[in-house]
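Given next, in structure tokens, is a single chain: the form predicted alone.
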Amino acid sequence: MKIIRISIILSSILLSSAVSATEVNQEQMLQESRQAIQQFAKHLKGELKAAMKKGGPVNAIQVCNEKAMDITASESQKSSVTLSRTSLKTRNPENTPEAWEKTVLQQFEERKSKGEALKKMEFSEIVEVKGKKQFRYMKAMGISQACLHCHGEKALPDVSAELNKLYPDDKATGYKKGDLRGAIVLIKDLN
């Protein structure tokens, strides 16, 4: 009988600390996905800021459509992730969600509508795919006024020209400040 009560503690014991472990070991991804992401953010809004003050809007689409994949590859390759930008309106078809994206999108759109700011949205999680255990993280962006000059409800003619030249099948536009542009997607391959 004490043998058994035991090892039944121990194995308490044992289950809790496996417990702990996975949780402080995902604080820390989380952690290291918020960096990730706010370096990335902070690469692809300098280039799109100095694209601007350069040549406005056309010049940053230029930044847009010649750029970010470069910027979003150079990133990911620096943290060891692979980041992307997704949206339930997408610009760049390559954008469109995945389903656990789409998902978690929608979530955010729940959540903006009950009052939650923007700024602090986030969610992640760890799943399998395909037999193999995954870190995802996805930190929702919001629409600024600056954003509004090619995701906005009337763009300049030049600029609307532009983004039917180079995003034929455009659906990212008609937005209003404060709106839920989309988020950026971190996932970590953990085995």
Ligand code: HEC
The other form holds:
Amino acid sequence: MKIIRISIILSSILLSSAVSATEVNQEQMLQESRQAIQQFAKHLKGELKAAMKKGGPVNAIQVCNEKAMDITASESQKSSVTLSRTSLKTRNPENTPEAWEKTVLQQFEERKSKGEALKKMEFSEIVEVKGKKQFRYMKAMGISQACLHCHGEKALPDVSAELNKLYPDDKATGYKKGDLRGAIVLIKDLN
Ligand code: HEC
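Would you generate the structure of this protein in the form predicted together with heme C, following the form predicted alone above?
What follows is the entire complex, opening with the chain shown before.
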């Protein structure tokens, strides 16, 4: 697959005084992406929180296991984009990063090690894939206290057992608060 990088660099868009039409579009897409992802994360976290409250982390695994995909699909449809989650250490092999996603995740780790906060860390570009333009956006996801039940260094025995059963190839444990867990990815086809 031949990928041609057309443009990126958010800061240059924001700083340039004579903003062209495509740059305005990219800025607008960026705003829309942030909104769509915020909605997505809110939806997912809401379901997770409710399930934790109802039946603890073992019950909540089911939300991540079964509902995460549904929520991803429905939120994608709402904003006519493709949303997904990925990580350098995946739990579900279906979330294994594409080559470009892996590169961005590695850049996120590098940016973090240089002191940049995860909260606002993002990446965007417009590329051409097989003659079609595509807007790509990634938003970093950090580990908070709530994630440690299922992604931390030590899970409760019943949680561990359930995770091992569902994900024999689980690489997504051993995280500490503040670590980069992965990213939410948004892709929008432009033509
Ligand atoms: C109740 C257990 C549980 C909690 C709490 C939890 N997760 Fe997960 N997480 C899972 C499961 C199960 C999967 C696999 C989902 C799937 O099959 O797609 C997963 C997958 C993911 C993925 C997709 C990449 C991969 O590894 O497959 C990301 C990113 C992620 N979790 C981030 C988080 C973050 C950030 C938090 C805290 C806000 C969190 N998770 C809290 C259980 C949990």
